[in-house]
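Single chain ahead, written as structure tokens, the form predicted alone.
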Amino acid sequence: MHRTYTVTEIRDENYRTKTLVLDRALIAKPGQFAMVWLPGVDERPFSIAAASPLTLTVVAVGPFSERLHQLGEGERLWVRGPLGQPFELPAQPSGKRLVMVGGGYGVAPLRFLAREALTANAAVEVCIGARTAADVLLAERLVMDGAVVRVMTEDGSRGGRGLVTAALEAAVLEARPASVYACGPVPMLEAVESRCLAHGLPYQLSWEARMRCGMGLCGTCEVHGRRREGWLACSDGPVSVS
């Protein structure tokens, strides 16, 4: 069932990303997603960037997300959810070191997780990967939240030059974390998984995939990656725990 929400605040995060703050909460956990509907336009899935109030961080990558960018304060959208399997913090997170890895707009749900972990007195380090400095997402906000942030850009225009997995490797070698969390493109997640297996670390991965129904009925979001062939991101995931 869809519920009606009203946009109360719009924040520009970078040149192609806006955060929409809505007028009320949604009971949800980090890593879950919601189906967002605009009548006469379409319905698409979005990670939940915060639950109280419901907040969506939207990257303009197609007609629907571009239409969301055109919404103004006071305009309405419709939400179905929360859906999917969430991230889980350690049973007693206080004092534990957690490393999070976000590639591109995969950083958005990790901020929700980071804030939950920091509230529980965990030490949080976030490795952010992007193509260029202009593509870096939410780094300043995460620092303000209290996280340690490492940035990697493919062209070296901000932070280190290279892939975000290099930042993960440095973070792991510096001090062994209690767990690793990641969200981003499939090749990045597979590289994170390989490093976690090599170091014997527990890890949780949030898989990106195209979705239509959000409930495991249509099969559109099947993940085609090693170790998870036939796995549906919407119902089996999006988060896998290992």
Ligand SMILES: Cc1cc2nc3c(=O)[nH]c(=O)nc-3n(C[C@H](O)[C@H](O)[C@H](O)COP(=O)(O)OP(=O)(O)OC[C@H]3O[C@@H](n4cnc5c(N)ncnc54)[C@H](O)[C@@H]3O)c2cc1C
Given for the second form:
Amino acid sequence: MHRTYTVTEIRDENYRTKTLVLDRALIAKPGQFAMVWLPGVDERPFSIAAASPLTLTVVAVGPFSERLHQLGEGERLWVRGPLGQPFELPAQPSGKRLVMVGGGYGVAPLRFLAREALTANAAVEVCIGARTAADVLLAERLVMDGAVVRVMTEDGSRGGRGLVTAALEAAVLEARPASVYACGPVPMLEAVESRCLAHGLPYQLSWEARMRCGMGLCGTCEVHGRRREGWLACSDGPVSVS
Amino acid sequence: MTDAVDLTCEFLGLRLPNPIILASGVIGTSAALMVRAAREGAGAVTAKSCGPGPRAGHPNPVAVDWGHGVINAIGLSNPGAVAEVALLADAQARLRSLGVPLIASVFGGTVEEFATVARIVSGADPDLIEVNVSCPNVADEFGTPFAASCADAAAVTEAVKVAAVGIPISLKLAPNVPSIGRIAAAVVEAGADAITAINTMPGMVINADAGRPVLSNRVGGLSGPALKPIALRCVAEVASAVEVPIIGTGGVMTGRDAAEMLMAGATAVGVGTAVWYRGVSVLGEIADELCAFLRGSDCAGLGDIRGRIFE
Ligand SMILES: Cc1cc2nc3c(=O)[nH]c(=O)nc-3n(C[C@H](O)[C@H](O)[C@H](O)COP(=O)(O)OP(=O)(O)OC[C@H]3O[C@@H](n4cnc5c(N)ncnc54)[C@H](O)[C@@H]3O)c2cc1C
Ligand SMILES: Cc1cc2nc3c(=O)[nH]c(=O)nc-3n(C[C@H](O)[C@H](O)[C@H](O)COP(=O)(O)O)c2cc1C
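Moving on from the form predicted alone, kindly provide the form predicted together with the named molecule as a structure.
After this comes the whole thing, all chains and molecules, with the earlier chain placed first.
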């Protein structure tokens, strides 16, 4: 069932991204998501960017995300979740080197994971990919959290120029990570997967797909591909573990 | 105590490795997912219902867990019969090698559409065609389901029976009728080889804070735990009314629930919503639990409990 939440704080993250802090917690792990319902509008999946209080980071790319951006403090939204399988940290994270790769809104769930890992004394390096400097998400916050951050932009306006997998490659060559975590568009995930396979590194990827029931019933969010046959992003994922 | 329990289920000449059948509309949307259901232990798998043309289905929300079960109004999303037949053929080729029968599911807006869709999907050589005359979630477009009237349900049965050229058919009935036994008798008289009972029960869930129905379609079909007593009553009524085999479906979450369905007169047991509560592996787990129940009850096979409430 949906539970009613009220927006208590709105933070601008970049020119098209806002973080909505809600009035109470949702017990959830990094990598899990919730279905967010605006009555009369639609219901869409959003990653849990923080659990206590529940926090969502929304990139305005279309009708639904724009409606979320129009919400003001004190306004309500409805949440069904947590849903899906979370990222798993190593059994003993202390002292382990973890590399995370985020594109687009994908940095938001990774920051939740990064904060848990840092609290457990892991060393966290986050590679952030974006089109331009203006699209870079949450880099300063991650640095304040204690992570090492590498930025790549397609036009070179901030950090290195090129795709985020170049930053992953550099991070891996510097020191072998215990695990790689990624969330972002499917082509980015496929590139990260092939780099991890080439290096023989364990990895966890959070997949995006159109979702309807969110309950593993309707079959809409099946991720096709040789490595994941008959795999549902909402209930088997969104996180796949190598 | 008997040591060997035989879960093999004879159904219209088919041999199911066990009586647990994946119900229509739950993960039956691709060959890969249907093969997965078989590998996870289903004794047969039913594809998502398909109609004459592609349908996107309803906008979100399309399903929620309301506390005692699920309500859904997916809206019969499907790729249309022509695309579906390719998917079914792919699934059938892979399921045959696993020894798990494939059940196609068809719907239409008119008697002729039912027949057309059945003729097209016959091309994939499914082991059974289930005829969904009972979807409660498309009333705005299709009007009252055919399962609501003996004459309408019989007319669909006759047309599909001819179109299915030798493939047996099962009519999937609705619980919300004054006498499901009379509908069952009418479709069996018209040529139905089996009955699937039941589809979901129409309902509405409202969120009081939002002051609105939760589903975009406003109404939907109730499934899961809340449906079980309704399904057991319907299966028992159908079993009393007709002799054909029944796929007893509705609210089965455990092997014990499956045993109850068999005791009410079912030959095989459909499982859908349990996939939400327990994951896809629930299909094999329910079969294992049913096996354990039979062993603990000193039964050697399904025949020992089938229809027991009538003894
Ligand atoms: C598990 C999961 C978690 C998600 N978490 C988040 C999240 O934390 N924050 C978030 O903002 N979104 C997230 N999304 C995406 C979100 O559910 C919607 O798809 C998104 O808000 C677009 O909906 P819309 O109606 O605004 O635009 P639509 O009309 O659906 O999309 C407009 C266009 O933008 C493209 N597009 C869709 N999503 C994105 C995107 N994220 N970035 C760039 N282009 C996009 C579409 O392909 C389309 O071309 C998540 C999706 C999944 C499956
Ligand atoms: C998400 C969902 C989609 C369904 N889609 C169909 C369908 O396309 N065709 C059909 O005949 N029944 C459909 N059903 C009904 C189921 O096959 C089954 O009859 C009903 O859910 C009761 O069984 P259960 O409690 O085990 O789920 C659907 C049910 C659910 C929950």
